[in-house]
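Only one chain is given next, in structure tokens, and it is the form predicted alone.
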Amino acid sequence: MKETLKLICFNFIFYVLFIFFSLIGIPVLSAIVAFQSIFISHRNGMKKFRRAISWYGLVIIKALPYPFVKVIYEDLDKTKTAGPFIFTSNHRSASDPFLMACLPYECVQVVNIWPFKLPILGFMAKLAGYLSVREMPFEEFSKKATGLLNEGVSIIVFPEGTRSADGSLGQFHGSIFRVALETGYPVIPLCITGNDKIPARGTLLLRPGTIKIHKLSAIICDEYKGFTPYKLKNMVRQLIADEIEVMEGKRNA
């Protein structure tokens, strides 16, 4: 009884803190970078505006579930490769958009339809230049993401397409691949383990926990010139799995 009076106080007090943030957090930063834009290019006010909604992300993820919920960034990419990058994760929780805000780039995702459906967060998505793959062709989906990644812009990729309903790992979808290959940018493997039940499948109800992010090694072009999609997508998918397998214990690093 006590451990669940201590999960409602818990989830009362996130999401009311994050209504109010929400309220006045993204009014407030949406106002500062307008304003800085009209001294700058449009360019520097896109990154600004990409670096703000990271701002706001950290905040959701770091701040104000504190102390329940722990959130444990490591960055194990030894190559120094330059960026931009493709950033490929596995997706266990609706939470996962929020924790891309970890990564210290100037970042689009790529998402399904359901999160520009979302009040304000939905509006801020398109303004930033989050892109839905379902709702455009391929063409169109490649042609957007080559043009951001030329202007130096990562994109985040959930290729399994839905969050896992057991966390095992889903077979990856291949657009983002054929992007990679078209491009020649770095790949970059991301790890999330710990946040399958903040929240779980099917509700909001968030449980207390530590949440572990890993950066993996970047591939680079010279790495998997020649390969398909299909064997570029497989290769990242593994290197995946055997990360998570070592991040929960299953296997030695």
Second form
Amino acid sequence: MKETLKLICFNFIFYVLFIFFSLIGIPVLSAIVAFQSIFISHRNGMKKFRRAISWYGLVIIKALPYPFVKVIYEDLDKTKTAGPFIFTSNHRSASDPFLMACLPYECVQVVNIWPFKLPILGFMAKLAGYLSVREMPFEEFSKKATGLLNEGVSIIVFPEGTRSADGSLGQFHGSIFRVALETGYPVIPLCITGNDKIPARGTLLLRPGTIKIHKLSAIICDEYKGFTPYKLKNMVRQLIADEIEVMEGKRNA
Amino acid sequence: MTEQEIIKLTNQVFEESFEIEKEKLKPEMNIFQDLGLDSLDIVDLVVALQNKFGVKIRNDDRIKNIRTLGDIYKFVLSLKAEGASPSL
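Moving on from the form predicted alone, kindly provide the form predicted in complex with its partner chain as a structure.
Below is the whole assembly, all chains and molecules, this chain first.
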């Protein structure tokens, strides 16, 4: 009974704050960026806009659900590789796109069709240059992704394409790995655990917990040169699967 | 070409194009869920099969119904039986 009450309070407070912060924060941040953009180049304007989206995301995932939900981000990459990067992450929850705000880089995400249909957030994602991979042929996706990478913008992908229903790692789609092979930009695997129920698939109910995000070492071009897209995507998938098992205590590091 | 030869050559395509271990290549394996191929890999697969068997299959609608490795064996067998026109 006490736990249920706690859960109701947590969700009520979170969603009230979420709506309140979105209604205030999005217009304010947008107005600030729009005003600054008058005096700076389009490229710098976009950089500021994407940074504002990251700030918004950080508030949503770190501040609003605290202390019920804690987010621990660990950078395990010791390679000191220069960006931009192609980030590939496992996907268990609707909170994953927000969690990407932990990455200290200018990023755009590759999304499915439905996030673009979300009120306000979908519009902002479109403005920020997020890529709806299912609404364009591969050639167009590749061209746009390459253009962003060449501008110095990192790309975040959830290659399973959809949230996992049971927490297991699904098969990967290969589009972004083809872009990696074409462009030679480093690929960084990301592993997220602990968010299976924050919220679980098919519900908006948030449960308390600790979310861990591990950024693994960059896989540079020399390491995957000559691979087929199939081989590269499965190599990255295996790295993510292995790290998730370590994070969940199913195997030793 | 016998059924066994077709199975052997099809498996070779999977080993060469995707580096999938021989042990995984069983007729009941779903090429998407078990072997992890995606729509772009299917394009590569079609090209590799065309080259291996000397047939044209790019515009064949039956390819949309393929789910398992066994379906591919059957598909190639039927193409060979129909005497599909050489592509090369």
